[in-house]
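Single chain ahead, written as structure tokens, the form predicted on its own.
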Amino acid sequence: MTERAQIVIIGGGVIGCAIAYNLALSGADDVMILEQSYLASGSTGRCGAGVRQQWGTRMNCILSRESVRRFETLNDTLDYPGDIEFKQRGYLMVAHSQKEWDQFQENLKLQNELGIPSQALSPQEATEIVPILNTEGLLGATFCPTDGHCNPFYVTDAYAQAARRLGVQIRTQCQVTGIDVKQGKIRGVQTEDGYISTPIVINAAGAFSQHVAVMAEVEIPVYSERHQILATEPVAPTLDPMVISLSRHIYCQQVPHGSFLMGLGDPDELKSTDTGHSWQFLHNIARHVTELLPPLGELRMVRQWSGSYNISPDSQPILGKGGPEGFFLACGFSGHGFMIAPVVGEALAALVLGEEPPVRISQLDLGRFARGDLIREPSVV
């Protein structure tokens, strides 16, 4: 017997149920989950688990403002009996060349027209914030109070609960093997456990995403690269705010147990969807770390894991409709689909239901590509 839904989303990330809960809260019947393993076991539970606001572009600095506004009230909107762990403790991002500073002054003047509260700090000023900051080669940094983290894991957990009250069907363990294509209409999913039919399907596969698209008859120009992150031993509160040197690939953070996490986004990594590890990772991340935050060196490493970036051309996600009639993008985000998740969810929900997005995402459309409307982020790791 035939199994039927509405809308399938494949991938069982934060994206995928964010998603999912917006579509039955607007009301959309027969919504299924279909996740290879288990939720928020792809790049959503091996992210750095930052938010930031602090971006070049108007269109990410958009996406992330409404999503920390989101974040910020989530638990009660979800009702979550728990707590997602969004600590606002801000983002300090330094400058050490002439180039990185100058494009952090574009990008304070963009921020603050948007309502975005970030600063300029002379090297002094910064380490008033970050005490263990070392100012050598300091050009300065900019500092918002409102960016923070969040722990990934209950945010999808969040998402995944109150979608499940509405009705959301969520199948973990569930291998799409093929997308059914007739007549420039998606007609259904294969699964190993069987075929579903459906005329919507959402692609919010992660690190998969074009693999998803071509069982769809879809190319999309993203590619998945490895970034590893290291946790220390819990220690003693030291560090408020993310430190983040664009220059340098790195970003740390003290987690509210104590543990430091760092990750580096090494610009030769190979293309791929390997979530292995590297002793070269330890090697520069310690060497580029204890630069900036020398106490660090002092810390013993408990254990490092990669997660994947799906990236594409500008570095912005692709969101909207790809290919045959029924068949939708949600892919791409280039290592900040976590902290845009909020209103990534409910701009495509309002999509696929053809109402009105809460921000306006046509220009990330799969479409600019062919047209050579890029919107290139300057600011990533």
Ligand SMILES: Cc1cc2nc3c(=O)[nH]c(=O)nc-3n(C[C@H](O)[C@H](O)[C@H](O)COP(=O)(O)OP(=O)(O)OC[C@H]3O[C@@H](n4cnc5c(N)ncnc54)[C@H](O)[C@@H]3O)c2cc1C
Second form
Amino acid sequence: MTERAQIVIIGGGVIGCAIAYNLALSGADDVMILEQSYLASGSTGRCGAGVRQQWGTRMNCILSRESVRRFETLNDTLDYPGDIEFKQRGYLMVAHSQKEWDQFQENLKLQNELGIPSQALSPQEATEIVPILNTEGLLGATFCPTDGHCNPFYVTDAYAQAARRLGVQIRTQCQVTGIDVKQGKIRGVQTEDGYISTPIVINAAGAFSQHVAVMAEVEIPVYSERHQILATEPVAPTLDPMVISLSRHIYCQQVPHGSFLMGLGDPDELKSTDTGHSWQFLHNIARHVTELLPPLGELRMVRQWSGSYNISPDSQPILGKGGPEGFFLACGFSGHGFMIAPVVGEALAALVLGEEPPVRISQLDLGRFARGDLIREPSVV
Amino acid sequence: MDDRDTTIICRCEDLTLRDVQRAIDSGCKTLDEIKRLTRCGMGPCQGRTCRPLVSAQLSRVLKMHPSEITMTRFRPPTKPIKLKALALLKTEAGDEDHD
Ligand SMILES: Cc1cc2nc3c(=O)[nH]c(=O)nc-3n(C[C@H](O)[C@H](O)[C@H](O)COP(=O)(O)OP(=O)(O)OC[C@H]3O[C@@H](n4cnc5c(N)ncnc54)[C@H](O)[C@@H]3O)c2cc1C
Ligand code: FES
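Right, and the form predicted in complex with the named molecule of this protein, after the form predicted on its own?
After this comes the whole thing, all chains and molecules, with the earlier chain placed first.
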């Protein structure tokens, strides 16, 4: 007997789980998630899980603002017995060059116009929020008090549990090895454990989305790049907000558990799905972070890990139809997919079911690259 | 309270047998999943103390031979090291700067 599903989602990261929950909530039956490893084993479980609304494009500002609203009540919405640990202690974005500072002023205008409560701070004011900040060479900073971070495992778990209660089937340790396309239509997926017939497939495969797309005979312009994180021993609360420097490509936060997590966007990083680590990274991140936040030099590093960004030509996700009838894309999140997952989940579910999405995402379709309608985001790490 | 509440499995992260059991009950089948839901193995010892205990418990519950339980990835460093020491380190590749 062939197995059947109405909708198959490939990938059990935060995106796949959020889409599945919203599909089931809107009444879709027979939704199935296929995950090759375990839930949140991909980028989701390796990410900084930072949530910021201080962006330079209207699209990112709206996606993140709407997602923050949802994170604020997600424990209740999803009836989660645990806590997703959404801590809103703000993001402090520091500027060390005139170019950066000018960009921030423009971003602020846009953000405030969209109702995001961000503001400009002098170096002095910045140290009131982060006393350990080194103000040498600092021109100023912007701060948004409602930015923050979550625990990515719990957010994924919360969506997965709620999805299961609504009837979604979640299969872990089940890799999709092929997609069956006939006469331009999706017919089913081949997995390690057998064939599943389905008219709709959603590609939420994160760092592997380009490989999954090829299975459906579509080429998508994304690549994967390794990004590493350093974690320190837990210490007493010292740093409230996430501190981020775009020109130095670094971010640093203290999570509720007490550890500091810090990451670096290295232009020379490996372009692959590799999740190994390097010594150069440790040296570079330690050097930059101890320069910006000198007292952290005394902290001991206890762990390092890495995950992948799935990067698109304009650093924006690719959402919507692509390729054969019944094939949908939710990939190319370019290092900021976690923070917009709540809205992406709703929007994708609406698109698949032919309903009106909560936020207009039609500009984020695959067709924009052919049309030349790129939405370049100036503010990425 | 029974033995499970007082039996410490992970002394770095202060986790009891009960905490680990709860993760297994919620569907965790691998050390990695337990680690990510409970922090078991994420302490300064990097799981050197608790990993064997958790894999023993997993193999008991899942009725698998301990050798069938996949180990978590070992993550550097071997000993905790201060950031200021790392910052001073000269790497082979030289001093990379991306400002
Ligand atoms: C170091 C680092 C820091 C980051 N920091 C942030 C941050 O602060 N804020 C933020 O918003 N974002 C951040 N990100 C980005 C964020 O992690 C991703 O955008 C987000 O997690 C994407 O979720 P996803 O569900 O699309 O992908 P994933 O979590 O990667 O999920 C995809 C899943 O698909 C599965 N899969 C792949 N191929 C197959 C197949 N053939 N069959 C079955 N399953 C398959 C994989 O196993 C994986 O679990 C960071 C990323 C990294 C690496
Ligand atoms: S005992 Fe579990 S991490 Fe050290």
